[in-house]
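A lone chain, given as structure tokens: the form predicted on its own.
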Amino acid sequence: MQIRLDKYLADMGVGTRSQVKQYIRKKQVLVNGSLPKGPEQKVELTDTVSFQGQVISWQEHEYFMFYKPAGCVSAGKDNYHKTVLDYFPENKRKDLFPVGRLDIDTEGLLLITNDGDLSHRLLSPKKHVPKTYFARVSGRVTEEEVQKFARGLEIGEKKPTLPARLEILASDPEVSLVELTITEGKFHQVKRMFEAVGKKVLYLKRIAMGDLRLDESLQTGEYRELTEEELEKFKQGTAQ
């Protein structure tokens, strides 16, 4: 596979296409140790491309675990709110996007990537990839409600929700702490499910998607690349 040198460098986050062209003209870029003919020069992905003495290795896809904070939207651009991609340095590649969405007031695990195929598999309704949330809800959650979630709930859609696993972590008359695993992604689904049993979600955090769990060492607004083991296990889970 061949690719234009300026696109190669821009895709790898060295700069914008116009910035990269300036770097090339200023002789700050080498291909296999030699000066390139120009920004339009085609390079193989196996070529050694360097910028200011640093080798820029080609990666077709990148995968990041992001701890989304409340108050930002799961989008690339927004005219009114901070977006999840605003937390990524500008020298990162420009084709990243969030896989799926979390409500603006919901925290937790979000996958950021440029792998459209994986995103499609993860979001496909046919895959039923489980998503697990930690929630603080109003009132006492009972075993009866655990059974209702397990059977599926009417939340105003054509069909009831698919069965969901609700685990009570702590429960008292004022507030309950729970973990909920669902296999769908309906609009405001978690909140609507609790509303269906007379409860209100006070705090919501996604802690897992399939086999991928949020790294507890991350703080809100932080991210890291997925390990090879995490990525392989995650891909296997979405391929089923």
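In this text, the rigid core denotes the largest set of C-alpha atoms whose superposition between the two forms falls within 1.5 Å. Positions refer to the first chain, counted from 1. Bear in mind the structure is a predicted one, so any value in this text is a computation, not a measurement. First, how it differs from the form predicted together with ligand URA.
- Considering the chain's movement between these two forms as two rigid blocks, Val84 travels with Gly116.
- Note on conformational change between these two forms: two rigid parts, with the smaller rotated by 21° relative to the larger (from C-alpha fits).
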Second form
Amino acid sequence: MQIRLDKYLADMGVGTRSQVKQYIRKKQVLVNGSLPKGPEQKVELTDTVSFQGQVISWQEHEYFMFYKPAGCVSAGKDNYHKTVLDYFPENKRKDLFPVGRLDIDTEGLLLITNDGDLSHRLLSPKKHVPKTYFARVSGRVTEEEVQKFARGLEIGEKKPTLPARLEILASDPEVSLVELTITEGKFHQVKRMFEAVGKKVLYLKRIAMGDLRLDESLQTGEYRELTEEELEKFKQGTAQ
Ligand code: URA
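To test you: the structure above is the form predicted on its own. What is the structure of the form predicted together with ligand URA?
Once more the chain from above appears, this time first in line as the rest of the complex follows.
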């Protein structure tokens, strides 16, 4: 596949499209050891492209773990709110998107990638990739409710929810701290499950998707690339 040199460099995060055009004009970029004709020159993805003496290899797909803060939307574009992609610098490739959605007031793990196949597999209702949430909930969550969540709840869909694992971390009459693992992704699912037992979710944070756990050293609004090991395990978990 061939691609314009300036796009190649911009997609690989060397700079914005206009910055990389400057770099090319200032002779800071080589293609297979030679000076390119200009930013519009086409390169093969297997060509050796270097910038300031450093080889910039082509990466087809990129995968980032993002710690979504409350107050931003998961959609790619939104005219009224900040979006998760606004937390990525301008020089990142333009085809990144969030896999799935979290509500505007939900925090936590969101995978940002340009890998459409992986996203499709992850979101497929047939796959049942487990998603684990930490929640602060109004009132005392009981063992009886743990059983109800395990059996499945009526939340106004055609079928009850699939069995979910609810773990009580702490509870008093006013508020409970829980971890909940669900294997579906229905609209507002966690909030609706607690509503079905007369409780309100006061705070919600996704802490894991499949084998991928939110890196607690990240602050809200920060992201980092997945390690190869994380990516391998994660892909295996979504392959079947
Ligand atoms: N369930 C919800 O209710 N909200 C989310 O953001 C994710 C799961």
